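Heads up, the chain below is alone and in the form predicted alone; it's given as C-alpha cells.
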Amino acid sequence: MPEKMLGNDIITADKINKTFPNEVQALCDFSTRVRRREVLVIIGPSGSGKSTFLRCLNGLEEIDSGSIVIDGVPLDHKKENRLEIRKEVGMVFQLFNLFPHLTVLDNVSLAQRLVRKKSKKEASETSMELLRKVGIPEKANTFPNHLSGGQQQRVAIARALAMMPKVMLFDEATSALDPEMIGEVLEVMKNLAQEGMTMIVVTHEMGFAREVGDRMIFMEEGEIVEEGSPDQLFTNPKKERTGLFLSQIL
C-alpha cells in the first residue's frame, strides 16, 4: 500500500495494568499511542494480552491502573465518557455475535435506532449502504443462520461501521473462519484501511499485517517486546524473541 499521511494521536494508553482474579497479569505498564488513520497490528502468542488490550480500549474490561484517552475523552468511571467512547470505538470479535432472530438488515440497523436515534428509514438506508460496502447487499433479508461464516463476519463489520466509529478494533476477526472465507473478510478490512479508518488489528494473518499495517507491536506476557514497521519486524527484528515467534508462524 502507498504510504499515507497519518494524523495526530487519537488513542493514548499510558502505563495500563490489568490483572485477572486468577492473578494472571494480562497487561503490565502497557503504553502506546495510535494516530488517526493508522493501522496498528498486534501480534504475539496466546495469552500475551492482545485481546485484553482491545477490550480495555472500549471498556469491556476495567483497567487496574494507568490511563486511556480516546479522541480527547478519558476512559474513566464517568458514565457519559464511557458511553461516548463506546459510540466512537467499533469492535469486531472472533465470533460474530449476530442476533439469530433478526435479519441481516435489522442486525445492522438496530444500534443505529437505539443509540444514534435514527428513524427506521434512515437506519435502513445506512445499513444498505454498508452492506454494499462489505459486498453482501443481496443478503439484507436473510437470517444469520443462512449465511457462511465469512458473510456473517462481514455483517458484523457492517454493524460496527453503522455507528460511524472513529476507531475500529478487530480481535482475530478471521480466526473462526474456514480458510476459503478468510480472504473475503481481509479484503473488507483492507478497503477500510485504504479509506483511512483508524484500526487496531489483533491477527495471525501475517500477509495482511505486512501489506496493510503501518506499525506492528509484538507482545508477550502483557508487555511490548518490540514494535516497528512491518518490514522492520519481518526482515530485521531487533529482539531474538520476536524473530523466534515470527519464524514459527511464517
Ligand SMILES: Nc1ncnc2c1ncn2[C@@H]1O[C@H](COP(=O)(O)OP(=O)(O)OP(=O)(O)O)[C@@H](O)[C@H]1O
The other form holds:
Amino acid sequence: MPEKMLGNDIITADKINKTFPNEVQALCDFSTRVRRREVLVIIGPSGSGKSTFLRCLNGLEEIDSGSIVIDGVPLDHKKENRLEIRKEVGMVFQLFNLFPHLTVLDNVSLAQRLVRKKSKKEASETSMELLRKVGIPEKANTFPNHLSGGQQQRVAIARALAMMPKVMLFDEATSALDPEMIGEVLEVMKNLAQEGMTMIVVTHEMGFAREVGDRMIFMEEGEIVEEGSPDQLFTNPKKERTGLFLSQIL
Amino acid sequence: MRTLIFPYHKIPAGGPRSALLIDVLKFLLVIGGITWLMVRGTDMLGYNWQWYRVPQYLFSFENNQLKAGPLLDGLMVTFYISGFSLLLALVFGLTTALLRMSNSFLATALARGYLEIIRNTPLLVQLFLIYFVLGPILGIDRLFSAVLALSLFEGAYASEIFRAGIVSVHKGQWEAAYSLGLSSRDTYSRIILPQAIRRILPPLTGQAISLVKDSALVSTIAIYDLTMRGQEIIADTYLAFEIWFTIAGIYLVITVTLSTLVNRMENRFRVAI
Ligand SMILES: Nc1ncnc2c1ncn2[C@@H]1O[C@H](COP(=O)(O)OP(=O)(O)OP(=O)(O)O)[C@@H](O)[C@H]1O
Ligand SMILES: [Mg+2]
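Since the one above is the form predicted alone, can you give the form predicted in complex with the named molecule too?
So here's everything in the complex, that chain up top.
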C-alpha cells in the first residue's frame, strides 16, 4: 500500500479528565491529536476508558477538565459548537442502535432531512447511494429487526455517513457480531479508510488494526501506555505491559 | 375487572379475538350470577321491579320524532366532560413528564410539586377547591371547573405513564439520535415517543377508563351528567335499582368499547415495529 498522506490536525484532545459519579476515573490527563485522513486504532483491556474517550469526543460524556477541539470548533457549553460537533462527528455503536420503528431507508435519511434540511428526494438518493456503498441497497424498505447483525451494522455506518461527517468513531463495531459477519463490516470500514475518512477505531480485530491503522494507542486505566505504528507495537513494543496485552489477545 | 375487559397481558393461543370472546363469556356468566342473586334478594325484600318505566328516561317519541331522554342528555354531558378532560389530561401528562425529565431544577421541582399535591389529595376535594375557591377568583364556570379538576387529576397519573414509557426506550436510541445531531424536540417526536407509545397505550387506556368513571363525581357540583340525571330521576320515581343498573350498564358499555378500540390500535402498532 502506498504511503498515505496525512493532513493537518483535525482532532485535538488535551489533558482530558473524566471521573464518573461512582468515583471511577475513566480518563486521566488523556491527550492525543488526530490528523486528517488518519486512522487511529485504540486498544486496551476492558474498563480502560476506550469507550469513554470516544464518547467524550462527541459530547456524549461531559469532560471534567481539559479541552477538545474538532476541526477548529471547541467542544464547550455553547449550543451551536456542540451541534456543529455532533453533525461533523459520526459514531458507530457496538449494538448498532438503529431506529427499530423506521425502515432502513428512513434510518439513513432521517438526519439528512431533519438536521441537514435536505428534501425527501435528495435525502433518499443520497441514502440509496450509501446503501449501495455498504452493499445492501435491496434492504432499503426493510425494518432493521429483519436484518442480520452484520447488515444492521452496515446500515448504522451508512446512517452515520449520511451526515457527511469529517470524522467517524467506531466503538467495537464488530464485537456484537457473529464471527461470519465480522468480515463484511470490516470491509466497509476498510474502504472508508481508503477513501480518506478520518477514523478512530476501538477494536479487538488486530488484523484490521495492523492493515488499516496508521497509528495505535494502547491504553490502560484511563492513560496512554504506549503509542506508535501498529507494526511497531506488535513487533517491538517498548513497554512490557503492551507486549503482555497483545500476546494475550492475539 | 381490568383483566376482564382488557386482556393485554395474557393472549391465549387463539389470538386476541378468541381471548375477547372468552372474556365476554366469563363476563356474562358473572353478570348472570349476580342477576340471579339480585332477583332472589329483591324477591325477599319484596322489591317491585318496574323496568318498563326505564326506557322513557333514555328516549321518547314525540310527534314521531325520537327524542333523547334525561339519561341520554346526561350521557352527552359525561362524554363532553370526559372528552375534553382526556385531551387536557394528555397535555398535562406529557408536559409534566417532559418537565420531570428535563435538566432544569425548577422544571423538575414544579412537576414534582404538582404530582405530589394531586396524588395525595382526594379528587373530590380538588374538585371542590377548584369550583368553590378558584372558580370565583378566576371567574371560571361549573363545567370548566369540572374539566380542569378531572384533567389535572388524571394528568398526574398520565404523566407517570408517559414517563415510564419514555424511560423504557433503550438508552442507545437517545445516543444514536444525539450523535446524528437531532434536536431534542426531533429526538422525542421522531425517535422516542413513537417507540414509547406501545408501552404507553395500554395503561393510558386504563387511565382514560378511570377518567370516565371518575367524571361521575362532577354530579356533586350540580353538573347534569349521567350520574346526576340518574339521582334526579330516582328522587322523583324511587326506581333506585333499575336506574342505577341502567347507569352502571351505560358506563360499562363506554369503558369496554374504549378498551376494545385501543386493543385493536395496539395490535396495529405491534405489527408496525
Ligand atoms: N456511565 C458510567 N457510570 C459509571 N461508570 C462508568 C460509566 N461508563 C463507564 N464507566 C466506568 O469507566 C471505566 C471506563 O469505561 P469504558 O466503558 O470507557 O471502558 P472500555 O475501555 O470501553 O471497556 P470495554 O472494553 O469493556 O468496552 C470503567 O471502569 C467503567 O466501569
Ligand atoms: Mg467500551
